[in-house]
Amino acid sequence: METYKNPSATVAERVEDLLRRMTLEEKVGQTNQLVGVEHFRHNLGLMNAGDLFRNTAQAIYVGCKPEDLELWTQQGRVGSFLHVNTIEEANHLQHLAMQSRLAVPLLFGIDAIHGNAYCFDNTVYPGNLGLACSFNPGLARRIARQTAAEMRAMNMHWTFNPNVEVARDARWGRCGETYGEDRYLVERMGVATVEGLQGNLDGATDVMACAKHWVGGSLPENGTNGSPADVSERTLRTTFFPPFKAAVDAGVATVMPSHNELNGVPCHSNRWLMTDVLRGEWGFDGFVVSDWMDIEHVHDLHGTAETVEEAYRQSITAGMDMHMHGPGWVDAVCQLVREGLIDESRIDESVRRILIMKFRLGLFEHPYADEEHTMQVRLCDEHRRTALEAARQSIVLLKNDGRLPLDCKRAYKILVTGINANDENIMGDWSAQQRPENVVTVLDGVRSIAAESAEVMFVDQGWDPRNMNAVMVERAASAAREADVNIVVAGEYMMRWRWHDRTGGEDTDRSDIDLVGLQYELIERVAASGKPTVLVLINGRPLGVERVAGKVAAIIEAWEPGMYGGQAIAEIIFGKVNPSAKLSITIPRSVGQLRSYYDHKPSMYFHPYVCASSEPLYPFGYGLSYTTFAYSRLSLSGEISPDGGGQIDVAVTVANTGNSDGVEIVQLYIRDEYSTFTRPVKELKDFKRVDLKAGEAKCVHFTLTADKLAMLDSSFSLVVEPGSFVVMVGASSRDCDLLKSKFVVKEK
């Protein structure tokens, strides 16, 4: 038996001994991902090469037929492939590959974000801003394990996930994707999802993540996807690589660089990146994937190699491992090895880094997944109780004059009516359509419980806000003169299914953060009927609903709250369930303010804004309750010297002082008063969920240690610097909502 076939031998052994087998198309095929049989198929009339530039969606190849994608699958010219949704087509390319010379398995990757949603008949949780919201890593770990099981089940070994940049302009399409705008939350709530899809990287239930998009992509100069990054290196180590560095030191198995260029180098063949930083300082072992098509955008959109080739060759040598997608790499790049352009031993570092995830995860002896029993796995039981809870969490009450919760045995008359209140968009962005009876509507969940003797009227304004019809704009608020309660479902939509009619998500950009068509306008008659009006908002950015804030007696971000969205959010309206989560993200008040964020530097509001507030709409950190929460007794103990000693204990009592049992996100912020270089007013360095009776009181307890209070010195390495610090620990990041207290970083 061959070394390589020998599931006793050790992974370096057999990686070795396939290796030395391997001829040159061979190895470079490994590195070569492609888009799957049946997409390719199902875009062959629907596309042109001209169409091929802009889409980062769907894709066919020029010239080729998709029985070419699969001789070239037996030849073992293909090491991946994306866009393989269903377990048959995985299986079935899966045989293919065994019948290569070598019998090298395939690798599946999918992007799978907040469950495998983008497959059919897959759990679909909360999208990652609104899960970043429950402020509970161990929730984003359990979904993690949940949605690794079913890709499993699929013969799915690699999601495109997590997204761990730092969101910080909110016309930017992908916020949806990451959790939000702060670096220790986004580091927490990703190491969290990397643990949780790997596991040990050993076994039928792990699968790899993917750390992305690395870096920059998401602070572009103009808000939309791709465009320039130009952004200082302090900066880059202080607020953006943490929690890529964070996601290495987990043990992520793979990373995929920016769209963009960042200072002036296009990320994807950027030596200092992806080599320099990711390799040399923090010693990553995985290997990086390209993301769609932008190696060839060093050539025709960055103009920085003057041909495809000369592209390929530049991303190779700065650190490139495998190319997303199409079909003339491999010749291109044997081509180059051959000329001298490229060494060989090159090659092998990646095909070495591939093989070896292969091996880990047990596809040589395990190549299929299994047709009968896979849906044993996927919607079963527990990972829709998860998906149910993880809604729950993720739902941020963000105004109430006392109208909600509604009582559930009360015989209203309730109106719903708006763009997001029946519709399938509920799941968000990365959705793919899904089972009628395996999705819960805002509409569903008021009418399974609302009382049986209430009367559920519903308007329909259809799915598309940028065509709303105004004579049911009209009816609508006419509805709601006769209704006692009114619940307007409003936001963005995100369906990829309708790409060209989204309103959200990737590269979906916009120029404004209202919201489209004519939702203001129904919102504002429906509230204008003098009944108590409740506005949903179904989205994947913070929008800027100043216009509307102060017309409506309640506000639910909801954010993209996946298959169970609907019932959850009638939960939260009926009182059945009492809302915990806390904003993730900042929300403005228009796009003027952007960009807007809570950890910024002292001077960035030296000057206010004239005719209009500086402060957002909502701050990061900021949800309500149906009930009260009281901070008092802020007491530090301990020191922590500039060597890295020592710690210092916070202690805060935390009261539950009204009438409902619930849950308070308790945030503990620091702020260093004076140092050698800026930093912001303050830093999110941990939090707690705390779950408190009515009339309970708890006291809270955080560590501090050197590393939370670190900055980086003139040479980019941490120091704690002597002096005083702020600790604020409360509810928001409001310095209305924190207690103070102060402690020294003595001189040694």
The other form holds:
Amino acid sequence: METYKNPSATVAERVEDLLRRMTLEEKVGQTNQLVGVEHFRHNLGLMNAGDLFRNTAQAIYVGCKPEDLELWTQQGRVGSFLHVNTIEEANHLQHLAMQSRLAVPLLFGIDAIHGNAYCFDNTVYPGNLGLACSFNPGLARRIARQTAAEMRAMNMHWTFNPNVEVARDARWGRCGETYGEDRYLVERMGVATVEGLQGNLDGATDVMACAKHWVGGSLPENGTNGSPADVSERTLRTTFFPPFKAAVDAGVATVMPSHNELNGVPCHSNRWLMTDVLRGEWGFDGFVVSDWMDIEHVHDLHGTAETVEEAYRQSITAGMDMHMHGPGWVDAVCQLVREGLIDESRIDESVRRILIMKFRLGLFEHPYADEEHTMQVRLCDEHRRTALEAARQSIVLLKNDGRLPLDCKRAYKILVTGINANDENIMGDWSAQQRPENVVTVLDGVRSIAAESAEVMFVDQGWDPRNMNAVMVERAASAAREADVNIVVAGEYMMRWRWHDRTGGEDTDRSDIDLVGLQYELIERVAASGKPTVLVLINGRPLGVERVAGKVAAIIEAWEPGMYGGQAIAEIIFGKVNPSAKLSITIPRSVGQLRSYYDHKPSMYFHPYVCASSEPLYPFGYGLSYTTFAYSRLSLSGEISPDGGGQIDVAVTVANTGNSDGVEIVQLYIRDEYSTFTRPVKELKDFKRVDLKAGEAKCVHFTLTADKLAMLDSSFSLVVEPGSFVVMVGASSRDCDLLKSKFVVKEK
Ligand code: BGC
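Having seen the form predicted alone, I'd like the form predicted in complex with beta-D-glucopyranose (BGC) now, please.
Entire complex below, previous chain first.
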């Protein structure tokens, strides 16, 4: 038996043996990713070359037939597919790969961003931005584990998740894919997700994670996806790099560069990012995959390569390992090698990295998934329960004038209306259509939880915010006058199968953050009834709701809560669940406040705005509960020395002073009072979810170590400077919610 086929040989032995047997074309084939055959077939006739240039989700290959992709697979010219959405297609393509000369299995990559939701009949969990509002990395790990199991049950091995960008601009449509604006929270959620997805990357339920997008895309010049990022190295290394570094330290298998140029160099041909920092400084040993046709864009968009071939050369020599996606890659790269423009050993490096993963995942031994048993894993009861629990923990109560919770025994007349009241859009971006019986809308949730004697009226506003109908708005306004309480479910539209109708998600960047269509009018007309109005938001980026915030009784920010979102929202409205989530991102008052984030530098509002507030509408870390919490007795003990030794123990008493049991997310921030380089007014350094029964008090402990105080010196090394640090502990990033105390790091 050939060594590479022998499961008892080491991975290294198997890889080297296989590599030796491969032709140049087969090697480059391993670095070649294509969209799935069914995806291609579906788009034939729907797209032309012009559409392909701008679209980042749908593809055809001009001049090719779907059968060509199958032939190339049999010829060993394809290493990976994306957008293969069924187990049948995955197994079929794998079968073709098994017919290739060396029978190297394919890797199937998919955007399983919150569950393997891009495929039919899988569990859809809350989106990342909402999930981060749980401040619960353990929950993120559990979801990732379950997602990995559902993926492997479909023969999928690799998800393009987590997005560990630090979101800094609400105009950017992709905020919802991230874990929010804070570097530390993003890091904790990102690492938990990588760990959950990958396990040890050797089991039958492990998949590869992908830390993306590397880097700067979350700080686009004008808020639009892929626009230039011009960011100082200090800011990159302080804010944007750390979550990627943490993912690399956690063993992330792959990294995806971002669409944008960074400080004048496209990320896809950026040697500093892909090789010097990632591999040189951090020791990344997985592989780099390009984003959607972004190597081509080095030529046809950024214009730093005169030809596509030159773009390929630049990208590969800068550190790219796999091409997403397109038919011209294999021949062009082989030609570059033959012409001596790329060294074959550089191709070997990439192939080695890719093959290592294929061996580790056990694909040579188990190339297929079991079609008969796949549904034993997907959508199983345990996963559904987790999706519901995650939605409960992700939904933030932003305002409550005391009217919530409603009484689930009372025979209210309830009006439910709004574009998101009864639509699958509740699942969020990156979700395919799922069976209606697996999706609980807000209307479903309210109907199932309100008292049987309650009357639930529904005025349908359609799903499309751009095409709302003034007649239906009026109808809701008159129904509101008949109702005891109104629930308006507003927000954005994110469903990918109506790509051009979306107002939220990838490539839906905005020049304002207002509600689209007649949504403000709807809320105002309903609220004008004088009956209490609850505003529920379904969205993936902060929305400017200041205009209506004063007019409604309560605001619930549900983000993209997943398939059980409607149930969790109704449970919160009726007090079956006490909300606990806190904002993972600041909600500004308007687009004019952008960029708005809590960890700004001290001078940022030295001269505040005139004619408007400089305070955001709702700050990072903020969220209400049906009970109240009181903080007292903040105490610090211990010592940290500049050489990194020692620790500070932080203790604080948190009491539930209200009448219901609840969970409080206790947050710890620091401020370095005087430093060589300017530092933010606050930096989150730790948090804890604390369960407290009504009337109960607990002492909550944190440990501060030197790494949490450190900053970058003039050569970008981490140092702890002597001097005093303020420790702030409390319920949000707002000053009035924080107890403060100080300690000093003494001179050596
Ligand atoms: C996105 C990536 C995604 C890829 C594949 C791109 O447009 O930027 O995040 O993983 O498409 O769907």
